[in-house]
Each structure stands twice: as C-alpha cells, then as structure tokens.
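Single chain ahead, by itself, as structure tokens, in the form predicted on its own.
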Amino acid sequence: MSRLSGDTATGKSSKRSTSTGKSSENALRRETVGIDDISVYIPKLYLPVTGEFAASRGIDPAKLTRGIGIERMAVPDVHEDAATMAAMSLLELMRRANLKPEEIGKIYVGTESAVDEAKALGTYVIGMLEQVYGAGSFQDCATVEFKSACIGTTQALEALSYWAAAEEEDKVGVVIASDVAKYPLRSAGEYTQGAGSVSLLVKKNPRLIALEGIFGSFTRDENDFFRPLGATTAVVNGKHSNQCYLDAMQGAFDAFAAKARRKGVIVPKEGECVTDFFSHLLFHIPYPRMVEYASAAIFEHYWQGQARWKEVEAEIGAEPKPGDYESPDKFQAAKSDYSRQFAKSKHFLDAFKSKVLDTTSISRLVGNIYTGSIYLGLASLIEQERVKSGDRLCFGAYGSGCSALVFSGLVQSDAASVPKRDLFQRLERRTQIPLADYERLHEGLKEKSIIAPSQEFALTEIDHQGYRHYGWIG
C-alpha cells in the first residue's frame, strides 16, 4: 500500500489517492524513469558561524544558529572548484552503483559556478575521469552545462529525464550539481556560503524515487540575484529575493496541482488539499529558515477554505480582509503579519516537523551550495531513514532571475537496498579552519592547499592562457 501523509494539526495522518482507481501501489509498478542513486561530496574544510566570525563581524551567534538556521560553512581548499567537486561527487557515483564509462549516455551539469565562459564544466568532469579509467572511455557521453541559478541542476534533471524514457541502449544519465557559493567578505550573505556537489543516477526502474512526469513552472524578469560578466561575487537584493523566492514558489506550485488535477494523480476530495499527499516537501535550501518561510506560505495558501482553517483562526484569529484597512499598504502590512503569525502556529509547526524540517540537516553543516541544495535535501531524508517505499515526494526548486519547478516523485520498493552514505560522519570528520585561513581562501590568497589533496581531483595549474588543468592525486 502507498503512505501519502496528510497535512493534519499533527501532520502525521495518511491517505492513498485513489481518485483515478489507480493507487501509487500501483504506479508503483509500471515501467518508471527516476533517480536510482545519489552521491554527496563536500569539501574536507569547514568554518564554524560562530566563534571568531559571528565575533568579527559583529552578529550575534544566535541570529545564524536559529534565525538562519546555519552552523557551519562548507570551504574549498585551493586545489578545489566546480570541476574538481562534480569529478569526485560523479565518481563516488559510479563506484557506488558499479557503473563503467560506457554504460553513461550523457552527463548533464548545472552550476551558476562555471570554471570557463564557454567551455562546458562536464567535459572538465570527463577529462579527469578518463585519468582513471582510461583515454576515450567516455568519448560516446554527451555533456551540456545548465545555467539558471540555482534552479539549473532541476532543469537538467527534467530534461534528462526525458531522454532516459526514450533511452533504448538501455545507457544511464547522470546529472551532476556543482557550486561554490560566494559573497564578498563582511557583506549580508557571506555567512550562507557553501560549497559541494551531487550527482543523481538517472534511469529507467530506478531504486530510490520515480518521477512521476508532472512539472509546474513560474518564470519572470528580475534582479533579486545575479552575477555580472567578469564578477568572482554575487549581487544580491536580500528581501526582494525572499519575496521573488516566494513568489515563484507559490506560481509554481499552483501550475503544478493544476497539471497533477488534470492527470488525475492527484485529486483532492472533500476536506483534502494538494498538500496532504506529499509525505515530505523539498525545497530550495539558500539557508534553512528560508525552507521554513516557504512552507509556510505554500501551507497558508492551500489550507484556506479547509475545515481546518477554522482551527488556524481559533489561534491565531481571522485573516485580515481589505475592507478593514484604509489604505492598500496597511492591509499588505497586516496581511505579513498575519502570516508570520500563521508561521509560529502549533498547526503550521507540526506539519513542518512532520513533513520539512529534516531536509535541512546536512544544508546547516554545510551552507549554501546553489544548485544542489534542494539534492542535499534528499540525501539528508534517506541518511537519516525518512522515507519509506511508496512515499510521495514534492520538490520545490528555485532559481533566482526568477524561475521555480515543483514536480513529484514516488520512493521506490527497492529505495531500502540503496547503501546508505554516512553523510554525517563524513562531516563530523572534516578539518576546522581559522577565520584568517577562510578569510585567504575566499580572496584567492593563499598559494597552497590548506589539506593537500590524495586519492582526489585537483586543480594542477592554470596555464599563460587560462586554461585550467587537473589532476588525479594518488
């Protein structure tokens, strides 16, 4: 039987959709494309939030700890980059699944942190591959970068996707995330930085999540976040950003309940909405309180009109109505409100713990690493043995610019056979760096790698032309 929980004062209920007389049981069992595997790769050194940085720039440690959600920032050593990282996130993959070169039909990379202006960053990943299994072994893999801020890694996955249902070699794909997050020194995002990779196994009958084919997109112009040509640091517009974040997530959302209504996947009943047939909702991770901003608002939205609004209102009182304000921006400001208050309700924060919460785990060990942090969402519920065959998953993507894909997958009966990682103790065991050793890396300063690198890809030398090499270290 398929586990959908439902979004309940407690967020622990559960129901099957059986709207069409098909159940997920039964999806369960047809021929699937999905992710199969997931390998993580972080770099080995890390920067506590608090101590000498939140000291230095004058933070208090509590606003990062719980009014952002982070501890520690993932940092890059000198030998490392967007190349290095997605080579050895692709690398524990194919070792983990026991794939060989020729097996892979395409490599497909999203990052916003690309190594060349044209070059794509995968055939980077191919070259320093092909250092351990041989010249050529990959020469019939296609590659192709995807650039859309962070929401690049989810339009890869989507179109790989696709290809993998048409595949008849019966070859695999690999998308691969790869960013290092970076802001200036001293600026306001500096302390949400981070760095990692993640590649997802994509394939016909896969072991851990079948998608489920339904995707809802949200698309606008805007300058909530974006890097000029030439730049080494994002620009960022902080509040426009979270409202452009929310924005996109709520359009998204609604074409993809839209789209999931029509399929007959998802119809809710009476007394049902869309949200209670997701046993955990991923979201975008640029820093985990932004996870819980966004439930939030997709919670508010879906819940009115549902019995169980009426127990919303016996907390946190009636929503405000226009008619009550004088002035558009005072019932705009009510309205805001309303919602922060609708965020601290025992409803809002049973669901969230029930069905959110734990996709932040790794991200607030880590930080922020664009691209992939929805992915690390992921591998934080099965590190942590959240998910459960027939589970349904949503998945909530944002790329600032602004763009927003939310689409759906289904836990696999076989996802339990799939090797845990040890995420956490592999983070556990990383090296804490001095505030002046970040502080040298961050600005390109220090000339030798802090952990010389072993068993690793690394960055060997740029040449007289810019040309980046790398290296297998042994």
Second form
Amino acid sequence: MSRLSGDTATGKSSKRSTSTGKSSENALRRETVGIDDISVYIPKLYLPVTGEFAASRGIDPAKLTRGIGIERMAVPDVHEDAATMAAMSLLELMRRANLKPEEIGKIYVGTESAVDEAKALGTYVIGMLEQVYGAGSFQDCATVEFKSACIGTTQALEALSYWAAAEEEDKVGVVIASDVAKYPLRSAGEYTQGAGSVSLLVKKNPRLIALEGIFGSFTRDENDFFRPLGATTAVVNGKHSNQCYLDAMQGAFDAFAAKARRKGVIVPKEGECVTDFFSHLLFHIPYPRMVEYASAAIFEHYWQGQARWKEVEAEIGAEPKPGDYESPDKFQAAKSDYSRQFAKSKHFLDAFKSKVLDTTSISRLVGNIYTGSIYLGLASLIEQERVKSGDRLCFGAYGSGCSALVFSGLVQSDAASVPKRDLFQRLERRTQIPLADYERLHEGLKEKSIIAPSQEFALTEIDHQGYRHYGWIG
Ligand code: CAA
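Would you mind generating the form predicted in complex with ligand CAA now that we have the form predicted on its own?
Shown next: the complete complex, the earlier chain at its head.
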C-alpha cells in the first residue's frame, strides 16, 4: 500500500497507470506495504474424489473433475484442527523469513473453524509456538480472530496493512488463514471440502506484493451459507450461494474500479477496460469451477460496449434485448443462456487461460480451505512462476453471509528472490486414505491418528473443561 495517495506502489510508473500525485509528492521516497512472504500448510492425508468416493455417491467422476474442478480433498488427521494448522503455517513462515517472535507485532487470524467461542485461536497458536521459541517469547505480540466466513483473512489483511503502514518500530505483522471446510456426508457440498492454512508476512517494503491501498467492498445480509452455534458442518443453500458470490463480486469490483479511477491509479482510455490492467485475477476458490463462473461474469460485464465485444458477438451472436421477449422472466432466461454462451466463447476462454486458470491448480488438489483459498491461488501462481516484477494482480475475496472485497497489488522487483515452497512436490508426498477412514475422521469416530504426528504440532487432549491442549511432537 502506498502511503502517498495517487502513487503507484512500484515507485516507477507502470505502462498503464496514470499518476495524479503532485510533483513534490513524487519527489518523496515512497514506502510500500504488502505481502513479503507466504507459507502454506496442508494436511498429510487426502481422499481422491474419483474412484471409491464418486462410486459410493453415485456421481460421474467427470462431474467432479470438470463440473466442479476437484481431484483430491485434503483431510485433517485426528490430531489436527484449525489451530494446529495455523501454528504449522506460522512456524514455516517464521523459519523461511528467519523471523524472531519479538519482531512480530500482530498476528491476525482469519477463520470460520474457530475451536472456541471466546478464546482467540491465535492465543492457542502462540502457546504452541512458544513450545518452540520459549515461554513468553510472544508476549509483546497482539492477536485477534477475524470471522466473516471466507473473507475474514482478507479483512484482516486490509486492517493489518494500515497498522503496518503506521508502525514505527519496524515490527511486522502476520495474517493467518486456517480452516477445515466441512459439509454433511453425502451432501452436495461434500465434494467441495478441504483443509489447510496459509500465513502471510505483512510489512513495509515487501519483497512479493505491494498493496495499492484501493479496496472495493460489497455487503448484503444473506442466508447462502452459515453454521449455527454448536453445528460442526455448514448449512448451505448451494445454488443461491453461487449467485450471492457473483452479485457480491460484481458489486465489489465496481466499487474498486470507481475508487481506482478516482485515485488516478487505473484510468482506462478509449478501447480499454479495468480488467486489461491486471496480469492475473485471483478470486476466492470454493471450488475451481466457481472461479470460471466469476471470471466469465466479470469479463462479460466490463467487455460489453468495448470494440472487442463486436468480435464476441461475431462468435456467439448479439445480446438479447428486453423488447424481443414477451415477459421479463423469458428475457432473464435468454440473458442467462447468453452468459453461458459467453463462458464457452474463445475470447473468454483465452483470457481465462492466460489470467485466471493457474490460480486454481493447488485448489484442485486440496479442495476448499475457506478463508485461505484465495491466497492458495496466490501460492499457486508463484509456485508455477506465473508472476513477474511489475505485474498488477487483482484479488476478489468472497465471504458468505455475504460480502466481497476487491483490491490490487503490484508484484515487486525482489519477488523472484523469495525461495519457492515446492508445494506441488509436497502435495504429491501426501498419503491417500480409503473412503472408510475419511468417513470415520469426518464423523469424529477415529481415536488414533492415521499417521502418528512427528515434527509437528498436535492436539493432545481436550480436558473436562473443554480446554484444548496442544504439543510440539518431535
Ligand atoms: N460431466 C461434466 N460436468 C458435469 C457432469 C458430468 N457428468 N454432471 C454435471 N456437470 C456439471 C454441471 O453441468 C454443472 O456445470 P454448469 O454450471 O456448467 O452447468 C457443474 O457440473 C455443477 O453441477 P451442479 O449444477 O449439478 O451442481 P451441484 O448440485 O453439484 O452443486 C455446489 C454444486 C452448489 C457448488 C455444491 O457443491 C455446494 O453446495 N457446495 C458448497 C457451497 C459452495 O461452495 N458455494 C460456492 C459459493 S459460496 C462461497 O464461495 C463460500 C464458500 O467457500 C463456501
């Protein structure tokens, strides 16, 4: 995030950016805030959705691999929960960045899989990390939990970026996303489950991505997806949740585009539209196919009225017009059908392949990790070396209930110096479990871990008061 309004965060003007910053401001050295590093923890167990799972649920495997976009779901073992996964991704981040506990000023945790109704998940995480770094080593660090379904982590990132910009003692902040995505067995949500944690190091002058300080929001009260107190699985109104996601994303995108224009950061000229300014667009990934729906809706919206739309029309015909239909319902049905044609058009599919598809590669192998999914998309791009210095990225986060937040960031010149994480190789080393083990784990019927914990944090006991005990298992 630039601390001077109207500046681009790379410190050099991007080809497509317009700076309205006054010359005296431009002369000042700009300090950016953003994501310096990212770490990912995914449980060691997985269930393939083809084979035994698809057969037992009576589903054509092609529906899951193409219609939903999923191949494998990550499954937490008996000793794992949102707190252990968060501690694992934080430990990896600290080791990667050679961070000492006293250098961290804030740990904000985004989760909708809280392990306690009152106690912050981050305090359990600090308790675990102190078993490695020493008792009291995190006592100067503040922690708080952000709950807003899958958007909690992004709200935390926005809040932490303001804190980091104002921080005067050069402390850094960490945002942790950690979730277990869980729906009832044999429900339509079941094949979109997953689990994992992502930690983001947020600081001034980041090596990876400088935030541009432009956030566009959209919020509306909805019942698309929720988990009443005491329930262990989410209640979901599936198709409605897809529509809420699309409405909220469009609203937040419009708010972002208007703000970016007002600040002079993204000012499309004749023949350009806002999506042209992004090298990659990262959307929340409840399942990879949803990202295709979201991209189609956003590209269709912004391309309409542009010269290129003539080429789209040459491929799929002209848009339906209200006057050509005898009722509003028939017009709406024709519009939906037209949008489906657009989503299959060569123009859209080319843009989708070059700007969006690669964000979903890890999610295909992991499933939904709720509030961290969009950052799994970022890790996916980075691991596949799809981002380069100067690229502008667009992030579109969605949280059921519902709200969306769209923001942008610029890939920094030091990005290539940040070591890779070998995520794809690590995912290949996981252990496949049979359907029966998955179902027993899901229902809480397994007492012993499938893989005994080693070199990791583990839940060791829930005592008579409901307090959770965690340990570092060497
Ligand atoms: N081969 C290939 N494709 C097939 C197929 C086959 N044999 N059979 C069906 N398909 C296709 C369908 O045609 C459809 O694609 P199109 O949209 O292009 O037509 C696709 O597979 C999905 O099939 P359905 O329409 O039958 O959908 P479903 O009943 O399986 O439900 C779901 C899908 C609503 C996502 C359900 O899995 C669900 O409720 N998931 C949990 C909620 C969720 O993830 N919502 C997303 C928005 S909310 C959010 O983002 C927050 C969050 O993280 C939860």
